[in-house]
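The chain below stands alone and is given in structure tokens; this is the form predicted on its own.
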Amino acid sequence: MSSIRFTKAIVKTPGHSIINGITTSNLGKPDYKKVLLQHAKYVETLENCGLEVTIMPAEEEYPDSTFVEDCAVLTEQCAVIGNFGVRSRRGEETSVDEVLKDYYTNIVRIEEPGILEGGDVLRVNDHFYIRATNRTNISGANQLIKILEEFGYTGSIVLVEKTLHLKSGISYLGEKKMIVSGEPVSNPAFSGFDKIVVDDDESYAANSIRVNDYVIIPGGFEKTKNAIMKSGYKIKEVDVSEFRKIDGGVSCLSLRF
């Protein structure tokens, strides 16, 4: 069993403007009808894992706003609102902040000159690994560590250069097990963990999430799926192919707490 049990999740409906989302891929533009179908199935999967899901309305002015994970870092004791490194995304966090007020009394913000995106923060029990590069800087990381320490948690900065976000290449499953791909495989910060190493041709599947009794993984990555199952985990697959076209993964689409 995972040491952290989730009861709730927040998601944001994709807007038509998602076709203009930021991307480094060459996979083409998302098909909006498929986007909505895949998002609905993703929400259903979270519910099937035992979560009560709050579905926020679309925000057309922010093409990438369905990726709510980047807006905040959530713990049992506090919510930390990030500050986007990408200027075009600044403002996405405002509506998420409003929703979080229904659940948290302790809400703290990352302030300039700090920038921080939730996809760069990996929680392992009560410790938080934070990647500092162009989406999250040293100031933002240090602010987060200070905030976390005030609420009884710990944090540290890790050097991972080549992924979009830290969690693009690593996921924590609980029980000292991680899914890793690329740089995190040999990163000394993660040397004490049992690693499920993802082959380069399935690196996208390194971004998966443990939600209570299941690991939710992107569909179509059989080697990774089999390796996770062999490690004793139950799997739920979701098709997120349209979100992959704009650099989004399984974890990006929800805030879980």
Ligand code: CIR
Given for the second form:
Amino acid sequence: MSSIRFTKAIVKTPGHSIINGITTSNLGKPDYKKVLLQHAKYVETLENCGLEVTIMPAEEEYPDSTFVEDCAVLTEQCAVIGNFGVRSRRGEETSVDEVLKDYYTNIVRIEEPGILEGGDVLRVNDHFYIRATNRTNISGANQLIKILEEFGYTGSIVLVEKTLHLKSGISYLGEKKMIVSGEPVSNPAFSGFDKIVVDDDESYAANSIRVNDYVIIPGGFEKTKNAIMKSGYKIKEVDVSEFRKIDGGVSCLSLRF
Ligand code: CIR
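Output the structure of the form predicted together with this ligand; the preceding block shows the form predicted on its own.
Below is the entire complex, every chain and molecule, led by the chain shown above.
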């Protein structure tokens, strides 16, 4: 099976302050001991998929900063540093930007009035779908499209309203296959793809990631797991229950490149 091959990932250790992360769920506060264990297992899983993982230290001043994916959009040619739509997360990107300098010569930043969070950007081969609502706006999306075009990629804006981020409800596996839940199921932008449609009671599992030979999915979603396996993929499950309590998922915990 073919898809983009990754060799590296960046993660950021969760701080104690994660218990005060932004949430729309009513699942309670994360248990910090479990958070650290689950994070360590997540890192191990990425390593078992063949990635060399850079583990950044915790940043207590930013409760949500373990969700590094929202800081940037990475391609083979360039890194684009976002600008958080949500105030409490502004500044998280500074340390990530520093780490990316070790790997990228082309680093471009989204500027005001643009806002852009990486979770709103879904890559499908050399095309990037960008959702513009509250965490990412039209200016941010258009800036990203312009930058991507300079480096030989394309981008387009998609209308998806209800989820926190675009990738909360959709993942691209490669081979024209997507895992989808909610609005993306019927969104015309994704009509040309083979879809694994996730039942409403497993919608959280729509946020999964293809990493080289595996699909990493959150633990405990049997129907989705079986459907992905039936499509021919090898699965690695990770328990991310503590991150779910503050609306985080499998993709948000790393930047892969
Ligand atoms: C937030 O609301 O920003 C965090 N509590 C969760 C971010 C999850 N990131 C993502 O879906 N890409």
